[in-house]
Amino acid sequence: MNEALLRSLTPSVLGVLVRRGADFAAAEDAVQDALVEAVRVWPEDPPRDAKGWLVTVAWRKFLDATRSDAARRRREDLVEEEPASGPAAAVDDTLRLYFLCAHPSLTASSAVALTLRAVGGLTTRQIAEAYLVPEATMAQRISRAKRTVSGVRFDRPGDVATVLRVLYLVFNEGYSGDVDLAAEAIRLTRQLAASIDHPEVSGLLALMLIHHARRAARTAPDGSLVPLAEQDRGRWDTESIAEGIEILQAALARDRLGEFQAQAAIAALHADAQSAGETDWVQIVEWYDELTRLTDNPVVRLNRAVAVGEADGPRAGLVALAALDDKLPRHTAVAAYLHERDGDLETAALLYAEAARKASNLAERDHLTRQAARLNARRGAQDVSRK
């Protein structure tokens, strides 16, 4: 059973059901009853082929549905013949699901979780998994948003942007349960890099690409996290790296900036750097003055208050810092790597236990933790070693 290829299939079989008519939540509902379906009979007897087995099925699990539902007897007007495959238009109506999941009217979880089901082909217990919530929650959130967008009419495009921001937040929840969202949300990013010729899509999947490449040094093997310049380069996906940096350049080439391509541009210049020494750190300032002009966000100005520290000393760093709020996430953290880099090791392991703290979760708390117990047992080696 190949469930790549029932997946991938799953946001075209969906928009051919859309585009005849169906209401989205009914359709979703008869796509996904044709995916398990396909997965008890496929295994004996597959089919040649695949897309237009499952929109053939799907169909007919709509109108079954239809006819039950005294409801809803007026869609019996539909035609109801069943093709042996979808139309070819199956591009555009992926690309409308991309816009209808991500919607505006729904929260920022719904889309996600909509992403994940009707783009995605995941179950709703796979998407639970992910997110760490029970099932019957997430069925919840899921049939909340199918009712939302059910009524939603597509008369003019969608936004990308939105769209971008669903896809980044999929991308940022990394791995939980039995599915890879950072994977997952690459193979998606990619699927829509082939409906749409957008600069920005390129970008964000440059991005994806780039910080997944670097995914295996991140952690210790006892899980502890490792920090950037500590990393084992050598541990590096290269092949992914140069795809990223690839599509990087043909979009920066079209002279749309914009903000995921900022960001990938400095994650470009990391991986590009053999090692910690030898990063352009002046660059990296330019790009985050670039991405401060797109977004003007606090916590870009954060990071490029780190980028400052590293290009011209921690006290410029710690200058550009003292123009942001202190209640910022991780300001506190970078507060106190400024301090150990200027040789105020007590102010920093001070601020390092106040950021552990604080940290949102276990693993970035014992990182913080461990960082204060070092420039606490430094100090005490350099009092004694002074008596």
Second form
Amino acid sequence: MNEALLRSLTPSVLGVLVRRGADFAAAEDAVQDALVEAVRVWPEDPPRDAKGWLVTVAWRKFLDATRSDAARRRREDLVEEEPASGPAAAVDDTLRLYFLCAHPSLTASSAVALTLRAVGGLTTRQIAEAYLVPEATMAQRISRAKRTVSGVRFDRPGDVATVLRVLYLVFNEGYSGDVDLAAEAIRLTRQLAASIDHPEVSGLLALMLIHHARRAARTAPDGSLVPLAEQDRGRWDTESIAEGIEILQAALARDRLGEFQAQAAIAALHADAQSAGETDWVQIVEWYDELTRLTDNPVVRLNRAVAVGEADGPRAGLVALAALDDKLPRHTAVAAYLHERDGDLETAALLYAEAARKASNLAERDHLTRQAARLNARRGAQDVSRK
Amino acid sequence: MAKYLLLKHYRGAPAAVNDVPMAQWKPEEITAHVQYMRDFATRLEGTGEFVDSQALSDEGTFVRYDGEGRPPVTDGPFAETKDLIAGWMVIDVDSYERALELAGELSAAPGAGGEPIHEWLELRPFLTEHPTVTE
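In place of the form predicted alone, the structure of the form predicted together with its partner chain is requested.
Following is the full complex, with the preceding chain placed first.
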């Protein structure tokens, strides 16, 4: 049975139930029940019309769950006025669901969980495993999120930027458990791009595709990080890069630049270089300037300092860095790198060790510790040779 | 979305405001304390922020490897000066501010005289398992 097909139908089936008048929370439960039944029944008895089957079963589950007299009276009225669902309606339903699940009244973690379940069709258990929390905790997070948005009207589009932020969060989470969240984020962004014509949706999709293409090269077999400059570029997924660049170029041609298109442009410039030495750092700095104008995000300024260090030399990078708040995450790691490039190994080693203590991520901490150890070993060897 | 550890100490944290050993509380004060802790965990399950909670015995020993083919060496009981962990709670929250808020509430658990203990808790962020995908 094709689980990808099943999951891709989730949002439009849910949309049909909601348009028929089912409240969102109950409809979402009913669709999950229908998915479980599909997994059980389809291998033996595959339906001819998968979506029709899911709508029928989910609607029946919804009716079964809504037992009170008042609800029955209400649903008899509802069945009477049941609207027909064409392909256009399915697209709109899907889109509305994205907006609902990313509603600004939700916290980031709630929006992520709800999106993965109601739009992505993942089970609560899969989401809990991916985020390393107990299933009961994730179940509560999802049901609270559903309650929070239950009063929101389903017929109004929202701000696409909120949806993109949620998808980007999912993408950045990486993967644990049996669900690859980065791949899932790409699938959901692709599906969104099919429902709405917006250059920033394309920008995010391009960014994800280009980053994802480097995944195999990003970690060594022992799980340690491989920095961009040292990655084996032969292991980059060229097909995914080509697709990302094509999507990006079409988006840029529309002349409505946004944050994600600019980030994707930077990723594309890295992907274009045959070797780290061939990277067009001057153009990357220009894109960072563009990005600073668009977002004025301090993390962007930090990345810009790295790019300046490559384009104009480490001293210029250190000058750019000096203008920034040294409390920024990774500020010390960037300082260490620029000092190393500038030949001041002693300062660099101290800063790498300090950056390792400040790291918020295990792989990054180990990487920075190794950098400090590498420089200390080199300096030790130099001391010995001088004697 | 970040996980934090809230650590409670038998020893080693600064003295609480309401610093009376539990053995000197009234029985109903102990019951109220245990109930508060249970309610706190239940509430966090309800908000979707609970990950884990465990209590530890105050007994234990140091253990270390002692070379190939030899049994591990132990060293105990712990000296009176050793920092001693009493238990922990792990939470998964949206922000550092929220972690602080919850730690503050946990520290307000009632103790002697039914008054909040104002116990010092150690709040420690987890190192995340996976690096962010974007470089």
